Structure formats: C-alpha cells, structure tokens
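A single chain comes next, written as structure tokens; it is the form predicted alone.
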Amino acid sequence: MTLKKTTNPLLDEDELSLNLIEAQYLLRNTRGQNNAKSVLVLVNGIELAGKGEAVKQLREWVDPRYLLVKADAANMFNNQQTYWQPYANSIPAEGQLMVLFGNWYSDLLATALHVSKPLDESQFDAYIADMQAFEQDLKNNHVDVVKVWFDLSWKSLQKRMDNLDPHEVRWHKLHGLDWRNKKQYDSLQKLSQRFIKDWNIIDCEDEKARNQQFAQIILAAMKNCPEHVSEVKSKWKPAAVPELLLHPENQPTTKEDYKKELKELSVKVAEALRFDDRKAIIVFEGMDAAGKGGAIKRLVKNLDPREYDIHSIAAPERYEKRHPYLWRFWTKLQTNEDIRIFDRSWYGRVLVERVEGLISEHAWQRAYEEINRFEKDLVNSQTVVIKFWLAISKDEQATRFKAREETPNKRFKITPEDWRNREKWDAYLDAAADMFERTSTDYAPWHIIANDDKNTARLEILRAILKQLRAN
C-alpha cells in the first residue's frame, strides 16, 4: 500500500515562526469559548528519522512556554489497566498544545513485537479500532488529535546508524528493536500499515523539509478552531420510565433481621471484594437524599480504609471543565486502590448536566456511547463495574429533607438548591430512564434499588454486589 506523504512548500523561517506563535495565542484564547479546543500530537515512526530534532526545532519556532512535551518509554500492554490510562494525565486542557512521544501506538507496537505470544491480526486490529474510537471521543470533546509518522527508508536508516556516536546507541532502541535487523524493520513497517491511513506521513530524508513539514502540520491544527457542533441530527426517542422509579416502595425489614443479615452480608462483601483478582468500581446514583451515603457507609464497614477510595463527585472545577468531561474520572483511576466507590459519577453528564441545560443536546445524546466505551475498556482491563440507582418517592424525599433540617449534625446535607431540584423531579426521572436504556449493558448493568425503606435497600445492595461479582 502506498501512503501519501506530507509535502508542503518550505516557508521563510521567520514567517513560519511568527505564524506559529500567532496560532499558539489563537489556540490559548479559545479557552471558554464556543470554539475552544486543545491539540494533542502523537509522534511515532522509525528511529533516527528525526522526531526529536523536529520537536526541538518546533520549540525554537514557537513560544516554548506553551508547548508541552512528554516522552515515555513504551509500556507493554497488560490486562490490569486500559491502554489510555498511562496517558490520562497528559490529555491537554483547552488552549494547550501537547506532544506525546510515547503514546498508545508506541505501546501497541512494543507489545505486538515483543510479547512471548505476539498479538494476532484480529487482536491488533481490535486495539486499533478501540484507539480510533477513543480518539474520536477526544475530538468530540474538543481535543484535536494529530498523528504524525516520521518515515525513513532502510538505506537511510543504516547510513545514520553508521554515523551514530556509539555512546548514543542505547538511546535509540525504540520498542527495543535492533535497527540493524532488516526483518525487524520490515515487521514494524508492516504493522504500521494497519493503522496509518489517517496519519500525517513525513518523509525524513531531508532534515530541513522534515522540520518544516512537522511545524506546518501543527500550525494547521492550531489555526483550525471551528465552533462546536450543537445541532441534533436525529429526533430523540425517550425511554419509558421504569415502574420502580414511579413506585419505589419496598417491604420494611425488621430491625432484628436487618442487623443480623447486615452483619453477615457486609463481611461476605468485604471478603469477596478483597480476594477477587479484579478491581472493582462501585457507582451510586439517585435523587438527593436517596440514601447513597448510608449505603456506602455499610458497604465499607468491614474493609480497611487502605483498600478503597471514595470519590464524592460535585460540580466540576473550572480547570476540569477545560478537559473532556471524562478526564476527571480517568485521573481518579491512577491510584493503586483495588476498590473505588463513586458517590455520583460520570453519569452527571446525562443527568444533572442534561436536566439543568448545562450542555447542548448534541453533547449529552452523544455521551451514552462514550460512557459505554469507557466502561467497556475498564471491564476489559479486569475491573468489575457495579452501578446502583437508589430510587425513592417524592414524598419520602420531602420527609428526609425535613428530618435533615431538624437534625443538627445533618443540616449541612440540605440546601435551598435541594428543594429547588424537586421542581424538576419528572425531568430527572426521564433522564434516568434514558440512561438505563442506553447504558445498562451485559458487562456493566444497572441495579435499580427501591429505597423508601433504607434497611431493606442496604441489604439488597450488598446482595447485588455479591451476585455481580460471582456472575462476572
């Protein structure tokens, strides 16, 4: 297959530098605007083609304060984390320009070429499809992903190897390959052909042309800042509200039975979570005062605090809004804890942000599939995703609100906004119904728990955790 290589005419360097700096500030000034975006540059290619030199020259032409560069050695893929997790913290915010030398493609090539059981073509292509979907999600959330492959012929590579200082050889072992080995060179080129169709290909025979072509690719990306798409192309088909949300009454459990079963179940759940080889993410959603906090308290009763993290999710901070909305959750998965509990979660995108009109219809309607892909990646990396919606009636919520107002150590839990949100009760039920229909999957199903009686609900939650751990 012959790939089209980037061939832009050379510009005066002073003019190119001025254009690049102006584009940098244009990009920075989009922050908070309807055309806000960042630029993420993935750099890959043949060793000694001049990737580092091109980035170094770019830094001299631009304002270096606003060019972020990160270089990592290749990570071998493993089933304990997603391919994007090592790079979550490097996804740029609105207005930023980031160059990643090491990235998920470097890792894919390293894995394909060096594992004891090499990836077969179907596995390799499946990774590529997942990566391209992830990159499209980034683009949809205003991260412009620019992919650049630095190409070099075998003959030119060998000539540069001949002229390489022996002390530098160890720094030039991309993917651990022997660049004197024609078979390994050909294997890398053959693998790259499977994903490189949408990349910018730079012929690196001419160093000056290489540097300029790389800079012009970056320049074009920074200058292209169209307004975000907000128009909805298709008519929305709302889901029917589940009966359990309309009538969430459940049978009360006697105090004696509750205490006995709670003690037994909490121990079983703690042991099941502790000794499972997989990680666990447990998500709690529901109306205000639905009992999320009480359920979490019982869930962790027999766990050591060092075994889990609890994330209580509020409105995103200003700096978080400048990233893709899932970014603040990606970065919470970088710790070593095997159990992560979320009191509210990424589903705020299709609940509060939708109902309160904080984002466009186009954005929240697109989010369901983005969330499904996110959870699928987690499940594929040995993580069990357990999701609860705690359902209460409107009358029960009012009773709990009043009890909070009258209880000194619970008054902090109730605000005027909580009362105001009751006016949008039906809208939240509609949003929840759409969420269940579009994000309850075989790999991450929703559990709707009637919670007008807290004790019964807490027992059902623990039973559901045990059941899903065993089923998966």
Second form
There are 2 protein chains.
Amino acid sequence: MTLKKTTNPLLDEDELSLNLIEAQYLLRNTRGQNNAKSVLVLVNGIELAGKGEAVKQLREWVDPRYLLVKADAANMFNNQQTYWQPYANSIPAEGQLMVLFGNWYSDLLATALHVSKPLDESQFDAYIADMQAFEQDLKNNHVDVVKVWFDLSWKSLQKRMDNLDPHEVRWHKLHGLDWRNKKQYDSLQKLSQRFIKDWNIIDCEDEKARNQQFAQIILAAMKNCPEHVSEVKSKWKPAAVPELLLHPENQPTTKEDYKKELKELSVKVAEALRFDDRKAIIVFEGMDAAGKGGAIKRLVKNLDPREYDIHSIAAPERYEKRHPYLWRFWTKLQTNEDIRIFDRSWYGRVLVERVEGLISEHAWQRAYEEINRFEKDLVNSQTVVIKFWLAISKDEQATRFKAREETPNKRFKITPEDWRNREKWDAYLDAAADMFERTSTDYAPWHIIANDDKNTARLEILRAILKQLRAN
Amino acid sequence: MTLKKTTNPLLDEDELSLNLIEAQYLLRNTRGQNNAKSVLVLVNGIELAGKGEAVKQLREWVDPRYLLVKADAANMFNNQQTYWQPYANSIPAEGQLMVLFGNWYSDLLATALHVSKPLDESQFDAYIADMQAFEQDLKNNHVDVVKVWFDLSWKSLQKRMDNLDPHEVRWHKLHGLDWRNKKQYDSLQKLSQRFIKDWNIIDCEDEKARNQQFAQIILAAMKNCPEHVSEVKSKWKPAAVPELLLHPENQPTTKEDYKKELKELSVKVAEALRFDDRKAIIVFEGMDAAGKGGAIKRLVKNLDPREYDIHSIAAPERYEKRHPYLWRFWTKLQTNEDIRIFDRSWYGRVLVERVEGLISEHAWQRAYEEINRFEKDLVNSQTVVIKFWLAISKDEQATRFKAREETPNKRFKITPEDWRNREKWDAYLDAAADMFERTSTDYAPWHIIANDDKNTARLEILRAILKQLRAN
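Switching from the form predicted alone: structure of the form predicted together with a further copy of the same chain?
Up next: the whole complex, starting with the chain shown before.
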C-alpha cells in the first residue's frame, strides 16, 4: 500500500504565519459559540523525521501564548489504566490548540514493539478500533482530532543517525526504539500501515517542506469551524418503562432481621471490595430522596475512608463545560484510588441534562454509546463498574420530602425546585427506561432496586455488589 | 509534657448537625467576598483511634455535597518532590471544606519511622518548621488550616487490635506502621510531641465524645470568617533600582561571532540540561518586548520538545483565583517534567499585580517570602531554579513596538494597552528592584541581562545557565 502524502504548495513564510495567527484567534473566538471547538494534534512517526523541529517552527509562526504543547515519554500499556487516562488533562478546552506528542499511538507502538509479550495483530487492531471510536467521540464533543505521521525512509534515518553526536544518540535511544535496527524499523512501518489510512502523512526528506506541511495541516484544522449540526436523523425509539419503576414496592424487612443481615453483609462487602485485585466504581442514580445517601452510608460502614472516595456530582463548573462532558470524570479517575463511589454520575447527561433540555437531542442520543465505550475501557483496565438505580414511587417521594421539611437538619436537602421537578416525573421515568435499555451491558449491568422500603433495599444493594464482584 | 485535650461540652446531635450545615453555607457564601476563605482539616494520630469513624459521622451531620474528603496512602519522602506536591490538588478553593487524611504529616511520620535511614531530630524539626511556614502561607492566602490529632493510649490501642478480625488487621498494617510494636508506638508519641503544640488533640477513648469533638472543631473553624485585614504595619523600604535597569546597554556582538558562539553554547546548554540529574525551572521576566520569546527560542534550539515544557503565563482564570496565587504553579509542577521554561511566572504577583493595583499592599508585600519558601522547597527537591530579568531601555522598547506594528505577523504582540503600560515604566522598575532585593537568594539568584542588543543578551543567558548548572 502506498499512502498519499500531504503536498500543499509552499507559502510565503510571513503570510503563513499571519494566516496561522488569524486562525488562532478565529478558533479562540468560537468559545461559547455554536461552533465552539478545540484542535488536538496527535504527532507520531519515525524518529529524527523532525517532529520536534516542526513543532518548534510552528511555535515561531503562531502566537505562542495560544499554542499548547505536551510531550511525555511513552506509557507502556499495563492493564491498570485505560490508554486515554494519562492524557485526560491534555485534552484541550474549547478554543484551545494542543499539540500532543507522546500520545496513545506512541504508547501502543512502544508496547507492541517492546514488551517481552508483544501484542498480536488482533489485539493491536482491537486497540486501534477503540482509539478510533474514542477519537470520534472527542470529535462529536467538539475536540477536532488531527493526526500527523512524520515519515522518513530507512536510508535517510540512518544518515541522520550518522550525523548525531554520541550524546544525542543516547537521548534518542532513551525515548524510543532502537533506530539502528532495520527489523524494528520495518515492523514499525508495517504496523503503522494498520492505522494511518486517515492520517496526514508528511514526507520528511525536505525540512522546509516538512515544517510547512505540518503548519498548513494545523491551519486548515483551525480554520474549519462550522456550526454544530444538531439534526437528529432517525426517529427515537423509546424503551418501555420497566414494571419495577412503576411499582417500586418491596417487602419490608423486620428491624431485627435487618440489623443482623446488614451487619453480616456490610462486613462481607467491605472484605470483598478490599481484597479484590480490581478497582471498583459504584454508581448511585435515582430520583431525589430515593435513598442514595443512606445506601452509601451502609455501603462504607465497614470501610475506612482511606479506602474509598465519594464523589457527589452536581452541575458542571464553567471551565468543565468547555470540555467533553465525560472529561470531568476522566480527570477524576486519574489517581489510583481502589474504590470510588459516585452519588450521581455521568448519567446526568441522559437524565437531568436530557429532561431539562440543557443539551440537544443529538447530544443525549449520542451519549449512550459514548458512556458504554467509557465503561468498557474502564472494565478492560481492571475495574468493576456497578450501577444502581434506586426506584421509589411518587407518593413515597412526597412523604420523604415532607419528612425532610419537618426536620431542621434535613431541610437543606429539599428546595422548591425539588417539588417542581415532580411535574417531570414521567419524563424522568422515560429517560431512565432508555438509559437501562441502552447502557445495561454485560460488562456493566444496571441494578434496579425498589426502594419504597429503605432497609430491604439497602440489603439488596449489598447483595448485588457481592454478586457482581464474585461473578466477573 | 501533657497536652491539653479539646473538651467542648457535648451538644444535642440534631442541633450540632443543623449548626454544621448552617456553617457550611456561611463558608460557601464567603466566595468572592472580602472574608473569602476555605477550611483544610489535617487529620492525623494513632491508628484505630477512630479518625475514619469521626469523618464518617461528620458526613452524616453535614450537607455531604459540600464536604470534600481525600485520603491517600503515605507518600514516603524521596527528595524528588516537595512534601506539598502530592497534595496540591487537594488544597480547597474558597468556600470549600476539605478533610485530608493522608497529608504531609503522615508522610513525614511514615518516613521518619520507617525508612532504613530514619530522619534525625534536626532533619525532622527542619521539616516541621518548613511545614508550619507553608501552613502560615496557606492561612495568609485564605486557606484556614485546622490540625487534629486523634490520640489513644497504648492499652486501648492493643485492646482494639485484639477485637479486629484478621482481615482488618491485615488492612491496618498495610496502610501504616506496626501497631503491635510498643517501641514504635512510643517513638511516634515522642515524635508527635515535637509538633502538636498548636494542634487540636482529641482523646479517643470515648467514641461518641470523639466524634463530637471533631465536628465541633470543624464547626468553629467554619464559623470564624472575619474580614481580611489588609493593613500594612511597617513602612515599605523600597530598594534602589539597579544601574543595569536604568542603562541596559550592552556590547553588540558581530554577526559572525554570534552565530558561532550561539551554536556552541546552545549545544552545551542542551547537554548540560539533558544530563543533569536534577530538574530545571527556567524563568523569564522583563518588560514587554524585552526579548523573552527570542531567548526561549535559542535556549531550546538543541532540545527536543519532548524534553521540555514551555508555560506562557497570563492572568489567572476565575477558578484559579479561588486558590492561593501560587496554587496554579503548584499544580503545574506535579508531573515529572525535567525541564520547565516559564515565559512570565509567579513573579507576576509582585510585578503586574502590584503595579496595576490588582491586590492589596499587604498581599504583595507578603509574597516575597512566600515565593522564597516556594523556590527553596523546589531546590530542596532536586530542582535548579534559574531566573532571568531581561532589561531594555524605554527607547529600545518603543523601537521594538513600532517594528512589531509594521510587521503583519508580529502585530498581535502589540496592543494599545502595551503603549499605555509605558506610563508606568518607573513603577515597574521599582517593583523589579524590590523583587531582586528580596528574592535573589543564594539558592535561586536573579540574572539581570541587559538586552538592548538581543544577540549579546542571548549568549549571556546561555552562559548564565551553564554557570548556574555547574555551580550548584
């Protein structure tokens, strides 16, 4: 296969510079607009092809205040984190231009070529498919991903290696593969053919042309800021509301049985979580007053706060809104916490944001698949994802609201808005139904727990956690 | 020494809960006000004293959405990062309440008691002095630091160990010291006497009293939100403006000599930076058009962008302003980048923010010592801090401004505001003079480089970097 290389005519350098600067302002000015976007440039290719020089030249041509460059040494894939986790903080916000070398492709190539157990072709292709889907999600969430491959022939590479002084050779070896090894070079070129069909390929024999091609690719990306399309192509097929949501009655447990079982189960759950080699993410969703807080309290009963984190999720902050909506969760997952509990979660996208009309139909309809991919990546990196919907009846909610209003130190939990939200009760049920149908996967199933009787529900939650931990 | 333990009378639980919730709202409402503050609670003490239970009970009493809890395993001191670096992201923003167990004290104690080469008393005391100064800086920047020590007698500790089931024992061992070792317990108690004079000590024999004391300490901290004092006690003693700033003339270098020397020096600098075991932070400050960008370009000439980061520092974002002003630099320094270049820096606090009157006199006068401590911590954690002031004359600036205006792709660098800023030329010189006098330390000296002739200046900068790298 011969790949078509990018060959734009060379421009006058001052003119190119001016165009780049104007495009930077254009891009920045999309912030908060209906064509808001950012540009993420992934830079990969052959060592000594001149990626670094091209980036430095770019910095000369643009307004450097508005060019972000991030470059890290390779992170070998280790099954402990997803391929995007090391880069979550490098995903640019609306209006930003980020050049990222050191990215998931360099990590994949380093892993594929380096480790004692190299990846086979099907594993490699599976990663590529995942990455391409992730990049499509980024694009749909207004992060334009531009991929640039710096190509160089074996002959030229060897000539450039010959011209390095010994110190530089050492450095270039540190950060990559052995570029004197023809077999490795050929393997890399062969592997690259498996994914660079949609990349911009730059022939790096000529340095000046190389720098210009790179800048022109970025210029084109920055200038291309169309209005976001929010048209929905096909008619939405709503799911039926599960019976359990319409009738969330459950059998009450006697106080005595509850106490005894709670004690036993919470010890078991604590031990199961504590000694599981995987990380755990436990999500609680449900209507206001559905009992999320009470369930969490029982769940952590026999855990020490040093063993878990509880994230209470409210509306996103302004700076978080300038990123893909999942970004604030990506960044929360970067540290190596073993047990994470979410009191509300990323499902807000297809619940409150959908029902309250905060986002376009287009956006929430797309979100189900984005969430599924997100959770699949987590599960593939040694994480158990356990999701609960706590179901209560509208009458029971009213009873609990009134009880809260009558208890001084619970009153903060209830506002006029909570009463108003009851008018949208059915819309929330519809949204929940769609959510179950589309995001209850074999790797991260939903548990719907009838919660009109809190105690029974709490025991059920603990049993469900135990069961899922033991099953996978 | 017998320490006085906290003994507030016990309150009715519902009343305490209500008070806590009201205090949380009070604290949140300080945001953006003249009494803005946050509360950072450091939790330490004897294992099994019940820190975790007290935090869990606190969560029951407060509005959990506005309680942040962060708990990490101990980070052993390793000389590669400062003691505050692992916690930079856990410093609360205005209006927030953060409980941090797992903090610099637990790290210090774990390091002091655990490593093969334990800390001697003078090292230990030096760390404590640094930490207390850091906490005072936090306090001055509106992060109220509340320290709580959970105390438990050896006898009670052993009794509680007896009652643990074997799994729990395993877990408690994982995360700390050997609590069956009387000698270690005594060492810890002895060490603690060296720093807990200003702590809140909670006697943890009685669980209910313990939880209440803890909550009441936090309640008192949240309720105490006085207006910030911005009175300046003593008259400011301005420094004399260095001669070099008034006459930044330098000898021009011939074009030939410049090219030759630049090539040699930039290779040497690249190698010196690359193969130094320490990290490097290189700061550029100076008037507009002083040549910071050009100097940086030459500095990185023989480095690959994967080896360095360039941070272009502009005015802080809104969410950054809710933190201590150094916070946005603390968080930038968390990753393990070897070479960091700052195009403007934390010195903005005593330059633009001072001269433009963006902060109180009180705040900028305090900043010099805060910055010195910050840089000292960096130097102590294997970092070379190299600082440049590029000096140009007012006439030379005007010449460069005009040249920028006449070059289409340089025009973005110049705005009407830049011309207006010239009116404050002398005020900036005064601010720079004070900055040199107060922040040019033996561990992080300022280099003032006359820059009316750019080429000569660029060579001088490279020579200064080489010299400082070789000297330390």
